[in-house]
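In structure tokens, one chain follows: the form predicted alone.
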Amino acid sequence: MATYEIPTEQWAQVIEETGSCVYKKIPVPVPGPDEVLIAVKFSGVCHTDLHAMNGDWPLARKLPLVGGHEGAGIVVARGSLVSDVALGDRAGIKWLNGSCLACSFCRQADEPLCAKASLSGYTVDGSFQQYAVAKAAHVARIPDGMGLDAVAPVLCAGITVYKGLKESGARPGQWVAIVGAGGGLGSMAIQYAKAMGLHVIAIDGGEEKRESCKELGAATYVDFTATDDLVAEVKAATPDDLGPHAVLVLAVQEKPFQQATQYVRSRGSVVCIGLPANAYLRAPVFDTVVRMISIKGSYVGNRQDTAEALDFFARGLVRVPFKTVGLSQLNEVYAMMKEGKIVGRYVVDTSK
């Protein structure tokens, strides 16, 4: 078995107070009996990380906090109870860092709903550091041959949208609208949907995102910044003008959540994935009932969803449009994120 020399200090991005993070040296953590220590090589940057830094959600978080929950790296140490993860294994840190594995939710493969779940980069320190710990039972097993930089965004964005598509109930040959299709989650949702046999209506703003969405396989692109009637245009994008069978709402504003029920076809489903701060869902009760519309939330995937999402990636059915910068430049990525200037995904290299 491989052995690794582990330093006592490391570089990390630390949220010491709401609204900012500091690039500084901190101690390297020690894994508990059921945990592994991962030398994080790359970590994707998710909009959730920005929400965590800004304290946007009604969910208690730890402070100081190391954010990040898309960390890909190598296992360099493990606790005394860990036997199914070996030193040298390639592993990923996900949003779900750990769960009790004993409650009714965990027993039924709904680990993300566990009341005792720990969340990477929110309730426990995450992957914006060079070494991070996670529960061995929940780390993603990354197969050999995958670039750790390319696979990092799959660990949240990929798993989340894949789970959402499964929850939508859409079947091969049907139509799905993806709201926020040009962003990190959306760029992957297009590809997973296409690989699952679905026709994609991409909804976002701007010509750069149009080009990206069409290149990734969207059948149609609707620019919400240029249309006079979004609802009519989305419906018209389907062959029978009745609208998509399902809608994945990845938006970070409230309005798209209200619009989705207006253009989804009768008996269709609206799957809410994006988490805008202080936002609410609103839909007419009459229309929802007589058109038999389903409105549901989809959270992150379980361990099996993770394995399936990674399998799509391993087979070349999904690729991640990403740009890489140093971990020290994380605040610059957040600035672009706030301005809506990111197409695809940013990944940070922990060595820079």
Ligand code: 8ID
Contents of the next structure:
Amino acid sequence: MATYEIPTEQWAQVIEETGSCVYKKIPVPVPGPDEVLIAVKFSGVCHTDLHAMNGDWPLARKLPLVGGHEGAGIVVARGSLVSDVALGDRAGIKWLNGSCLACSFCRQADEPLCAKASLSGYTVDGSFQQYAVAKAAHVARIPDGMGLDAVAPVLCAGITVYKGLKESGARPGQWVAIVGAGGGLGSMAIQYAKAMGLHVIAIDGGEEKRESCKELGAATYVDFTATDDLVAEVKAATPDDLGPHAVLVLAVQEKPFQQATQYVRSRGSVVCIGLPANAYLRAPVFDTVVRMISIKGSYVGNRQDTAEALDFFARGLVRVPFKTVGLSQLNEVYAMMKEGKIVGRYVVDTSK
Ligand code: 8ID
Ligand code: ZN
Ligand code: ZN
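I would like to compare: after the form predicted alone, may I see the structure of the form predicted in complex with this ligand?
And the full complex, kicking off with our chain again.
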């Protein structure tokens, strides 16, 4: 087994107070008995990291906090109880940093619902640092032969949309609308949906996102900033005008959650994944009942979803459109994200 020299200090992006983060040196963490230390090489920047920095959600987080939960790297140290992850293994830090593995949810592989779950870049320090700790049982096992920069966004965006598509119940040959299709989760969702044999209606704003969505395989693109009647346009995008069998709502606004229940096909499902601050679901009871519509939430994925989502990537079925900048430039990424200007994903390189 390889051995690694581990420094005592490292570069990190630290949220010291709500609304901003500072690039500074902090101590390298030490893994506990059931944990591993991962030398993070690249980390994707998820909109969740921006929500965490801004304190958008009714869920307590630690402060000071190192954000980030799409961290891909190499295992460089492990605790005394860890035997199935070796030094030198390629591994990923994901949103679910750890869970109890013993409660009724964990026992049934619903570990995201565990009351004792620890969350990377939220309740524990995440991957916007050069060395990060995670429970060995929960780290993603990254297969050989894939770039650690390219695979990083699979660790949250990929897992989440893959799980969401499974939760939607949509079957090969059916139609799915992806709302927020030009963003990080959306770009991945188009490709997972396509790989699963679904037709995709991509919904987002602007020409740059239109081009990207079409290139990634969407059958139709609906521009929410340019249409007079979004509901009619989405329904008209299906061959029988009855609307998509499923909708994945990834947008960071409240309105599209309401629109989705209007254009989804009768007996279809609306899967809520985006987490806009202070947002509520509103749908007419009458229509929901007589059209037999399912409205549900979907929250990241379990360890098996993780392995499957990575396997799609390894087989070349999904690729992530990404741009790389230094970890020191994280604030610039957040500024673009706030304005909805990012097509695909930004990945930060922890060496810069
Ligand atoms: O497990 C989960 N449920 C989970 C996991 C990971 C991320 C949930 N999320 C949440 C994030 O916290 C965030 O709220 O999913 C949301 C999307 O994350 P992201 O893909 O990382 O964000 P992004 O790259 O900024 O993409 C958002 C896209 O939505 C579009 C924007 O133009 C952008 O491309 N959009 C918006 I804002 N309003 C829209 C609208 N009305 C819209 N697209 C269509 N219609
Ligand atoms: Zn995320
Ligand atoms: Zn549990």
